[in-house]
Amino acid sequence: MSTPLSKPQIIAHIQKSLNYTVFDSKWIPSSAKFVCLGNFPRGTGVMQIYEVQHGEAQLVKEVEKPKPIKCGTFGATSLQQRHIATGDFDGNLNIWNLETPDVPVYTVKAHKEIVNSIDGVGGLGIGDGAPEIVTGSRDGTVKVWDPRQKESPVANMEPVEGETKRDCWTVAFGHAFNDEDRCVCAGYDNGDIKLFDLRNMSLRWETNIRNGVCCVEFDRKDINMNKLVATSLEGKFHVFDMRTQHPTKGFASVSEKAHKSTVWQVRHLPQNRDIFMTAGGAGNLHLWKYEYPAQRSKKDSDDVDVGVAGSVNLLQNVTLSTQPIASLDWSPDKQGLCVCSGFDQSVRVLIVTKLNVV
């Protein structure tokens, strides 16, 4: 029998008030430090580095940038360098060495408008193949960049002429389990989810979840596609089983009405791909576990494989704030350590307990 104390607990360990709007927060790999990205009221960008010490978050470094910074990723860097790639309000993609963050080590005008979302793969020893960064923008395009190649993207997914440009809110890498294969998933403001196959440079699958897609994430980037979670405006999220693609029905999915408002973020636990956390517009966090069905695929009437969706169980939830929690990042090194930031202009370090026994 599960008692309340046997369930994972979400403990707010540190709360730090900031003097700017914070859009993204990320752990620096192999460290007790995290980066906060955002914009000052005067319209400039800011990057801060904090270190967790003795139950406090100590400010290590702060740099101001000309343009507000919307998003960042360490996904395409090596563990030796630990460079962060950021997207800003002016459409620039920059890569920074956090030891000397005054001048970017790589910069490109990636988009005509704000970079809403960024993801990286091929770094940190995660995922095979070249290091690559994907950016999604309000200008409707999704572009893949190789930091070793200046100026032009290695792939550009944009609407065909005459098609209306949709605001791309979220991008994520997946399926990078060998040197050739790699996919990008993108979510748009009209509810479209598109899966681009970078090996064949083709649109592999698309669907519409009828609400703006706030966040998409594969449970792992570096394995044969397993699961994809997509969160949306009306408090719903969808979990797609990506192992079996039916020619007409696509991927099987289960949806859950999680929050009363927008689900801003989803992040899978690095140490267990079946546990994930969603962050909501009412300042709450929900911790979920995905349960697989007895059989993940079956034959339809035409003897074609069709996927079977599992179920999601709520492990724990907590309300941290009255404002939306806009970013969330699990520590890759310490299970259960998590940093999140919200529109109440604060950043929090959380500890989630008992993740090894759920």
Contents of the next structure:
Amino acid sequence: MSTPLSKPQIIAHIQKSLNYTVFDSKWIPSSAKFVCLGNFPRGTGVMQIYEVQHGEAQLVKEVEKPKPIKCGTFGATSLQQRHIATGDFDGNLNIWNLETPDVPVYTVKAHKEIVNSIDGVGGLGIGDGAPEIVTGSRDGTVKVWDPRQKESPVANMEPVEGETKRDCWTVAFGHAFNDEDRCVCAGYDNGDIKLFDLRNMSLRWETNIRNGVCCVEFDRKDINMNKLVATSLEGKFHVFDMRTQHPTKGFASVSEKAHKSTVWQVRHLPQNRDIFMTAGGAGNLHLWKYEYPAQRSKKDSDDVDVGVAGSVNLLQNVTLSTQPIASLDWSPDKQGLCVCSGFDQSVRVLIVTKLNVV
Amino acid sequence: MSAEAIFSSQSQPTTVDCGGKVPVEHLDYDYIEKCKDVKYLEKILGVLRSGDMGIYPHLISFCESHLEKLDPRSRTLRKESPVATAASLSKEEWSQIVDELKTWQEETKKAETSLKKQAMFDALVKENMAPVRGSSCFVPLSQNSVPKGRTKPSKRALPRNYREWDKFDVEKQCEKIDENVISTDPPTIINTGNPKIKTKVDVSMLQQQEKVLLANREKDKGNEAFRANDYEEAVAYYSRSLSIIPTVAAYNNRAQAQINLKHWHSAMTDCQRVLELEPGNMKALLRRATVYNHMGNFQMATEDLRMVLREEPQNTAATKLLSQIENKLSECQPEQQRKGKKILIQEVEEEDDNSNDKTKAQQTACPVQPSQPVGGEESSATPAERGDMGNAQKKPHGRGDGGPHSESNNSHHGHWRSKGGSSDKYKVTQESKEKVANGSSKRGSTASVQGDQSSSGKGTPVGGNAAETVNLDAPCGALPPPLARLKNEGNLLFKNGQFADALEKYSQAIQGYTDSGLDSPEDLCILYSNRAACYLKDGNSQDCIQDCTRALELQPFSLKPLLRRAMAYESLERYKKAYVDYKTVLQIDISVQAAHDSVNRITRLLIEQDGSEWREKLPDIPLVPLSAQQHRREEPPSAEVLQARAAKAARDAERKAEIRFSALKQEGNDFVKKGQYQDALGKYTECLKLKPDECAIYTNRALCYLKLERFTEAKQDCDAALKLEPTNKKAFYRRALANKGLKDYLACSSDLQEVLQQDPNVQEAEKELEEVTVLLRQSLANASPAKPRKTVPITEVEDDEATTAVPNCRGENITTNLQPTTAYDFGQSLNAARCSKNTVACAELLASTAPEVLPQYLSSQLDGHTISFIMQALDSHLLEKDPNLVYQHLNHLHTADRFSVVLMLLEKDERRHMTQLFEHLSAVESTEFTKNDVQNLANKYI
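Can I have the other form now, the form predicted together with the partner chain, not the form predicted on its own?
Now the complete complex, all chains and molecules, led by this one.
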């Protein structure tokens, strides 16, 4: 346990009220700017760029789009271009150049229904291999896109004919530590978590956490998969140790009931994979640290290796608002700086102190 | 949760069950204090907080604190707190955060703009990317529908469809699975793909900024892996980071990871790299110490740790490791002593023999003398000889003796040096020297090396290898047999590592000596010195100092007691005294490496301790008179040994002087190479004081005089050299140059002819001769001291004597017209000088140019480089000699055409030269210009 003095503090630095519902907010890499994606009351989509300046968030640019934008990522773009890939309510995947955001540089009708979640890898120097974007949609499919290939996805993960389609709520890349290996993890409304191996194009592992999976994230995308955090609808989150996959038991996990309501988001600190923040339905943020067990694997009764889960430590928790916090994003450049947006129509820039000493 | 379980099982009021209700009487300080059931306490707290039973804030906080004691991680204690704001932090903290944020914003802004500029690289980057995945692969959501060709039929539990999941009972399923685990299950997949991680990152397409980012990220990944105890992975990521940008931190971290992996050698290289990049890096030192410790190199480990502790005396890790190592060292001490005995026996024993067989020693020593070439023109031999000396010092038995004996000795040296105090090396040094000096040869030998052998023969009578056969009754100087025996016993015990016993013997011997009323201070001195050695070994520094002081009273300036006392002082951390003693040792014998090392070490410490004025706080360093150096063993009045002493002392002095001589000469040569002729001159002059009949030094000094344009002195030196060596062509050549400088062309030409007669291949001489002939004719024709039209600069930069066997290099002979009469001449000369970066030539050129005409000469070709070059030349060469001229030049230079334009175009570096020059100039005191003048002038330039 950290002593009170070295305990990280979560400080609300900037709060900005918006005139639309914001679904996602993302830092623009290598800048002090962030993008807010959302939905005007009149039913159109909006994309705003803010710059953090003198303790305020200054609106730099605003573009209106025909369809509400649900989610965005910079994960598959180069540091020089910094194009944002977004998914909208209509199932479109668009890539925008933020300098000229009027026309997308890439567009595809990715899904039949809303794109719930998007993630990218292979850009920004994170993850070896091709730049790829994964989208998860209410239509039950998870598709992987390469911005260099128009029209069709490079991988499509969908239920076979006759299978019930479940709403895919969240997707995440991981395991991209060399040119070939790559995994996509998807979470569904029924509590399913599926891990797809893109190298072998197969389902590698699946489990169910009983409640809808709101968010999954690997602690780092560009390493040999290490940990996966999945948050659920009823306020629990699970941390899976992804190092040891038992043939039947799968991955070891530890779960923690953190919030009294849905845990909407989990985001790992880019500078330290063992620290992550969860954002809850009651407008609160919890900062956690994962502690590894002494031995990460042991032999079970049949002399087969089985993983051992560690434990999670609450470092700090604060309440920001009465409304759910729906998105959270750490600045990739400045440790401790993060932006979050909630259904109270506001976006906040937070500073978390003393992250380097926990 | 597990903690709770434990607590509840131990709970005092065993698990309370009140139908889920908390009775009112439990809401009580006493009850809560006694209650150990965390869950129940949580319940109580819930009731209290709810306020159903009334609000008791103190009771609530009491309950909370009690609960925290039992289970600090209890969820009930988690309180929803509002987010902190700027106001909830102290002012300093907040301003620090804001400042940090501000600088970050500024930095990123800059970074962003530069990033935008680089968009053109995108095309290149894309080429480097992995190809697009085979298009639209279909991945089924469940495995039962996987086409067979794609995946191996797996024996995993079949995935269910979603409906089934609704009815799914995890516990049951788990039990089921546990029951029928079949051994044919596919093996556990363990994701340790370290070998698959590339340890190099291709960053050829990236900008510096991106590289920094990437390198940091890889390092972070390494750190994380390290924390998760994945050391191999950590090493892989650190390597990746290093392949992008090598940083101290990454090397340091990789070293630690390698240490954890027990890859000592890799760890060592990493530590070394850090120390190369950043000498004195604490972490690297500490880690290197750890590595040394594991590799068994305790001495190096202790050294590193000491260094760390000097910087950070509170470093607990270092302290701990050090004590560990010291324990280990003391454990294997006895063994080491046994190993080192042969050296010790020599050390002690040869002292006994000091007074033995002196005449023989004399005989054997003398023939050595002439066989030693003493530097000079045949200096190619000098290093070899010096090497010999070094050899002899380090390995007294290194040659001739051969066989296992010599080998074992060599290994002892290594051993000693690695293990022992700083003086160990010296002990050997001195021994061997003394051996050479007074070597009581039982075999009789003529060469110095053989002298060494023979002295080793003493320790092992008649060349025998067994040190055990030491004759305990061997006579010792003027000591009567019983005392000599005591002393020999002491020596034997000492060499066996029984220091306490040896101490006793020596004490007895000293007692016996005083009782017997003998008058042989030298022997007493040796006894004290030997006893001091015992004390030193025992760590009894105080007594060691006392004995050394006594020994020194008896025989001032004798090396061993001084050195031992210095070491004792050092170990007592009385650095000032230690410093003085070491310095004295060095005055007596400059070649004592251990003393050099220690002096360096202590200097650093003293600077730390006393700041820059540390020297002023030192006690006086006794000046060792030359006589004391040379005759330090001559004082003992014992008449019968006097003769031998004298011979030995002479021999000693010879050696000392020679060492000093060669050191001085080397320094002189170095100065010449650096172009610091004035300093070189001083060194050579000192050399000549030691050895007035050294031809090479004269010629070298002549060169310096020539460079400094002191032609008369140069000529005198050449004359002296020629007196010693009537055919020295260098002397002739240099005398020629000197004569030329003195405008005595006739003498010059005859000298040159002499050179060419000896060696027709000397091209410089030929060239010179041609020119001088022209000059001679002119001067004869004009019958007046003609203006020399052309002078060849004396640019024999590398003096040939300075280095061994370096062929005459003429590459740098640049013909520069030193006395130009036209702008063209001047320009040519200046360009020539500039092309070769020869500031000396430029300085000479400027010296011979009238400041008034400088702008004229320069006018057409003034550019930034020229200005800067002139500045450099003025600064580095002319300023010292003639600041007035420099001032004059500067005063006129700025009137040159285009000056102001050129000035604007100067580069940073060039400006720096200029500023430097003016700084130096303003520091010069002169009658012709004041500081104000310089300032005014500087304003025109800067």
